[in-house]
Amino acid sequence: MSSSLADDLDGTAVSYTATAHPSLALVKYWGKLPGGVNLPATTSIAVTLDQLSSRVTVRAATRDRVTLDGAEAAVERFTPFFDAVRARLESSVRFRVESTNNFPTAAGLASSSSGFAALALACSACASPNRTPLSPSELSKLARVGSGSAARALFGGFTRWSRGAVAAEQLHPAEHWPELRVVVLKMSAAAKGVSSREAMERTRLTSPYFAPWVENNAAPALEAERALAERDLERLGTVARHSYLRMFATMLGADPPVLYWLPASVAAIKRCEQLRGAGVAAFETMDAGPQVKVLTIKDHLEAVLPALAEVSEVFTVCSPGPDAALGGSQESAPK
C-alpha cells in the first residue's frame, strides 16, 4: 500500500474481506419506481453465478475512498450506499474501499450487483464490529442503494425480487438444480458506453415501450417460478429468451436509442437458435452490455461448447453459486 493510502486509515487499520457472486437475472429488472432508492418496477427471476466473484476488503479511515481493480475510482457513486450504511448502524466510520473483480468489470456481467453485495457485509462488520450481524434481508436493503441487482446477490441459488420490494429473498438454495450451467461468452472486456443506471432511467423516461413492458411482467416472472420449482430448462430457458429479448426492445424505444449487441452477440444467438433445433439445450439472455450467458445442462456442455467456441470467446462455465459471505478467497474465472 502507498503511503498516501496509508494516510487514510485510522490508527487500527482492522480489515474486513467480503466475497460475492453476481446475480443474473432471467426475468429481467429494468426500470425503477420513482420516488424511492431502487425499487424495481418489475419482479426479476434470477440466479447467482459461482465462478465469477467481486472481493472487497474494508477498513476504518478518515475520508471515504474506493480503488476497483486497482484505479482509483469517483466516491460519489458509492456516497449514497456508505450513508447509507453509516445511518442503519449509526457510525460515523468512514470506509477505505479495496474491490476487485475476476471477470470484467462495468461490461455487462452484473459486476455491481456482487460488488455491492460484498460492501453491504464488509461495510456493515467494518461499521459495526461488535454488535449482532445484520440479518441477509436487512443486508439485501443495504445493498439495493448500491445497486438494484445486489439485493439478489446476497443470496445463493434462485431468488426473486418482487416489484417494489425493499429487499430481495431466496427462492432455492444452489443445491435445489446442480445440473444447471450458465456459460458465459465474452464478446468485449470494455467498459459500457452508456452505464445501466443511464440506460434504464433513459427507457423509463422515452421509450413508448415501457409501459407494456412493466405491465406484462407477472406472468413471466410466475412461470419462471414455476420452471424452476420444477426444473423444467426448457420452459425457463423460453421465459428467460422473451425477457431479455424484449427488455432490449424497450431500450431500442428510447431516444435516444440504447443499443449494446455486438456482431458477436448475433452470432451467439443464431447459433443457440440452431442448437437448439438440433434438440440442443441452449437458451440465451442478455443484460445491459454485449455479452452473452447460455443456459444448458451439465450433460449438453459437450456439445454446446465447441459449437458457441466458434462464434465467440467462451469465458467460463457457472454452475448455480453459494451466498455472499465474510472472508473466503478469489480465484480467477476457469473456463
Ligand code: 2P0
The other form holds:
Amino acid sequence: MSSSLADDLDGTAVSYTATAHPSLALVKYWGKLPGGVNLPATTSIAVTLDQLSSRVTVRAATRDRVTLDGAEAAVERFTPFFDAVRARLESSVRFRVESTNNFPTAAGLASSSSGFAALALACSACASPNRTPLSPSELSKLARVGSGSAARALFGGFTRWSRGAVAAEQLHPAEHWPELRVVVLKMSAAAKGVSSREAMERTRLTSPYFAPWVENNAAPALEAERALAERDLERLGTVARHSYLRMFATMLGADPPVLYWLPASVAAIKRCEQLRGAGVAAFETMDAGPQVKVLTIKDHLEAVLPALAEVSEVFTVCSPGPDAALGGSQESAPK
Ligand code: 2P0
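Hand over the structure of the form predicted together with the ligand; the form predicted on its own is what we had up.
Next comes the full complex, this chain leading.
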C-alpha cells in the first residue's frame, strides 16, 4: 500500500529535526547480554565523529513510517524504538520520519548509531512537545533500544558504555583532545551482506571465541580510558587495534563465519603498519563492514593522507564531534 506523505500526517504540520554524529568504538561493543534490549556484554569506549552526520525530521502522523535517504524503510526495524518512546512519554503518537546520512548507510560507518541518536531527540520532542526535554541519559536509554551503539552517539567527544549498562556516558567533551583525527577510508559503499545485529548474535551463539572475548574486555576498556585521559595516542591506538582484531577473531570463529574485510581493507591495515614503522602515528580500526578508519593526530596528517590515498579512497577526515542536538543542518562530508 502506498500513500502520499500528506495522507499520513495528522494535520499539525509541526516538524522536529535533530542531528547526530556516529560513534566510532575504539574498544568494541560486540555481543549482547541475554534477557535485555541491546544490553552490551562488553564495555565500549568511543569517539564521536564530527564530519559524518545523520539528520532526521519527525512529524506526528496516523501511522509509523520511515524513509532513509529517500527510500521507504522496513518500519518493523523501528517499531520497538518507537514503542519505547511512546511508553516513556505516555503518548500514542505515530511517527513520520525522514532520515538522511551524509555518508553511505549500513556500510560499516555506524549509521544506526547516529540515526537512532537523532531519532531519540526528535521523536521524544514530537511525542511530548510541552514537557521538559528528557535528560541526555534518558535519551541515551531510548536510543539504545533502537541500536546499541546509538546510546553513545547522543554524546559528543569521548564516551563509555559499560557492560550491562542501560545508557552510555560522556568521559570527555570534544575539546579534551582537539588534535585527534580519524581518517575515514571508503573501500566500498555497498550495504553489508550480514547486518551487524545478525553477525553479533551469530557470534554470541556459535563462536567458541566469544566467551574469552567477553572475559578479556575489562582490561582493554580501562587501558583505553586511561590513555584517553592522558591523550596518549600510542597507548590508545595499541589497545584499539587489539580490540578490533579480537572482535574479528570472534566473528571468524562463528558458524557460518563472518568476514567483512576486502582486499583494500588489508592493504590499508598494512599501510598503517608501514607508517608506524616510519614513526608516523597511524592506528587503524574497523567495524561491521570493510571500511578502515585510522586514528592519528593533526600534525601527522601530511604523512598519513597521501600514504592511505594510495590504497583507498579517503572519504573524510574527522575530529571529535559535538553532542546530538535538536535542529542543525547537514553538509556533505568534506575532505
Ligand atoms: C560498536 N558495532 O561498538 C560495534 C563495533 C560494530 C562493531 O555497535 O544490534 O548497530 O543495533 O545493538 O550498534 C554495530 O552494531 O548493533 C556496533 P545493535 P549496532 O560500535
